[in-house]
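What follows is a single chain, given as structure tokens, in the form predicted on its own.
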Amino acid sequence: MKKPKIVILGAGYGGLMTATRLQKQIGANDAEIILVNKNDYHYETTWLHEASAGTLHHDRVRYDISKVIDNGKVEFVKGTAVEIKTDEKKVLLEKGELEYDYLVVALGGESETFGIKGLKEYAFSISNINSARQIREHIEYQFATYNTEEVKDDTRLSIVVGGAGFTGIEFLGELGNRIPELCKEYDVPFEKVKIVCVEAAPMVLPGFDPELVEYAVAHLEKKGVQFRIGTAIKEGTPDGIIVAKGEDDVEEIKAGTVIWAAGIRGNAIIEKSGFEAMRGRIKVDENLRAPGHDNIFVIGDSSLVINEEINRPYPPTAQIAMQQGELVAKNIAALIQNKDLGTFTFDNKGTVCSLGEDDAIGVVFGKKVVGKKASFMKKMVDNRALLMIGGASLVAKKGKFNVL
């Protein structure tokens, strides 16, 4: 009897969780498991803001996929998926193709610029290892160059961050630690540096506890961050950005570095493959399957799960992706073994937003935490993700232990 073939697209939080759980639940003789990823490493997306600011080396942010999968049960294919042919049960890769009986779409998200002119051309995005390395090197280059020019250009030292959501705020927190180091290293007066955060919404960290938001803003302002709230970026230019507060209040902010951290969408493959989607995200059923496709599961940034309490989608976080991966592994095993499928219920264990090395804000098990205690919790959350996928050995190698 032919073994069913399970193909997992993407080795992010959700994809790796699916693979590592499946390899424990299904024997090598029961199914063929194939994990596809464009790189041979996994990177911790929630650590990219540190690598981008230069407070954590990019190699600390990633680890080899081969170190966490059972290579006797899971075949790893390094490749980039370009389209899913659902009628043919086939995935087209840049080189070759794969047939499947069960498919897990765990492809990460992509930066969403909402059609704002010039952002793709002139702004950086914190999206992967290479973009993080590029941002770090670009900022350092601006500082290194400042004192080499006869006529000093202060805009080299101006950094604009578009978006005051989690990514933007966490990056600003790391910048607050990194900028004084760069000033000292390159003999740059700290007062010459300008950091501006532009957010179109009426508040920082929309939807977060207002008291904690107030704490975060005060903390970052002490580090020199200027906030422009209720202000929309209208255009990216070679010299910075054009913003507007209302219809008529238009202003140009000149900056040597612009980081866009205000939007994420699902993978473009979703729409290309003919799935009904909203900004590249599929509204999955209670078993995490794509509607009309009983053998296709969608998790992570490309899935849309509605929080029934507020009738809005849950934000695509690492926490929810890993929980989805666990359930999908159980459900695929259940399908193979002719058992009932489980339904997905998000167990929100809390949310912590870092404000730099030794400060953070968060709500953990319903309680608000700030400062070093919150920072400790953030590091424990990061270590837990490593533990769940790679066990104690991965935590020992990549974990964060400077917790006090």
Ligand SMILES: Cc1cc2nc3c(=O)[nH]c(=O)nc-3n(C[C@H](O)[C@H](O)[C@H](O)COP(=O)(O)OP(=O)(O)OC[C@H]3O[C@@H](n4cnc5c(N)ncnc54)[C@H](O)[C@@H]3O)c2cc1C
Second form
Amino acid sequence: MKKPKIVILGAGYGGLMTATRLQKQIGANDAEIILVNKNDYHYETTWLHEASAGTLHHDRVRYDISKVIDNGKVEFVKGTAVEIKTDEKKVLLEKGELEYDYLVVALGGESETFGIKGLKEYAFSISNINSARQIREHIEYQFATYNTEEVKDDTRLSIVVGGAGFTGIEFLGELGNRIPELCKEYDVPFEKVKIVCVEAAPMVLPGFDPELVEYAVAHLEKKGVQFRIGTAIKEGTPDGIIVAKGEDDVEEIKAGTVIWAAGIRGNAIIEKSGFEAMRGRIKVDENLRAPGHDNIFVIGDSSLVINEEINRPYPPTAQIAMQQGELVAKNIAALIQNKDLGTFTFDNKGTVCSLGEDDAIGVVFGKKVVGKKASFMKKMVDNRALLMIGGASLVAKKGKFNVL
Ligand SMILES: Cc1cc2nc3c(=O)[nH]c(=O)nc-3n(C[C@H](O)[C@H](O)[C@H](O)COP(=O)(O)OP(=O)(O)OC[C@H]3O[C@@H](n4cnc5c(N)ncnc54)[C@H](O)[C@@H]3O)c2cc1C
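Can you give me the structure for the form predicted in complex with this ligand, which would complement the form predicted on its own we have just seen?
Below is the whole assembly, all chains and molecules, this chain first.
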């Protein structure tokens, strides 16, 4: 009998978790498992703000996929998926195509600019290793160029971060550490540097405990960050951004670097392939399947799961993607073995938001933590993700042990 073919698209947190759990649950004779990813490496998306600021080398953020999968059970295909043909049970890749019996869509998310003019053209987004490398180099270039010009242009040294959510705040925390280093390296007076965070919502880190938010804002302000809260970015331009507070209060903020960190949507392939989606994310059923497709599971940033307590979607996180990956591995094994499927319940272990190398805020197992203790917890969370996917040897190679 022909072995069922399982294709997993994406080797991020969700996809790798699915692959590494499936390889333990299914014998090589029971199914063919194929993992497809753009690159032959996995990157820790949750560490990209560090690589972007230049506080952690990008090679520390990534590792070879072949090192964490059982190559005897999982075939790795380096390729870019471009469309899913559900009627034909096929995935089109940039080069070639793959047939599947079961499909796991774990392609992550993309930056959402909400149609704001000029952002796609002129702002960076912290999305992958390439963009992180580009942001780091761009900021460094601005500092390196500053003193070479006869007429010094201070706006080169201005950095605007659009969005005071998780990604924006973590990036600002890293900048707080990196900017003094850059000033020293390039003989730039610290007072010439301007870091502005623009947020349309009335508060920083919406959804976080207000006391923790206050702590984070005070910490970042001490490091030189200026917050413009309740202010919307209206346009990105070659020289910076245009913002508005209310109808008439329009202002230009000139900046050599603009980072857009305020929105995420599902992978473009979702909509291109004809799935019903909300901002590119598929509202999955209780077994994590796409509605109407019993053989297609969708996880991570491309999926949408409602938190019934507040009737709003859970924010897309690595934590939820990994838990989904674990269940999807079990559910595919169950389908192959004609067993009942499990249902998904998110087990929220807490959230820690880093504020740079040695500070953070968070709620862990229902308790608030700040400062060095929170920063220690953050490193443990980062190490746990490595442990779950690649075991102790991966933690030894890539783990964070610089506990202060
Ligand atoms: C700076 C930053 C900090 C964050 N901090 C946290 C945090 O502290 N805690 C937390 O829980 N979450 C955090 N998040 C969110 C978290 O990183 C995401 O929710 C998580 O990565 C989603 O996992 P995923 O498996 O869906 O996608 P990803 O981990 O992004 O993986 C998607 C994979 O698919 C591949 N891929 C994409 N398109 C294609 C294609 N067409 N063909 C083939 N391969 C493709 C990509 O290369 C990638 O390997 C952070 C995000 C950012 C950007």
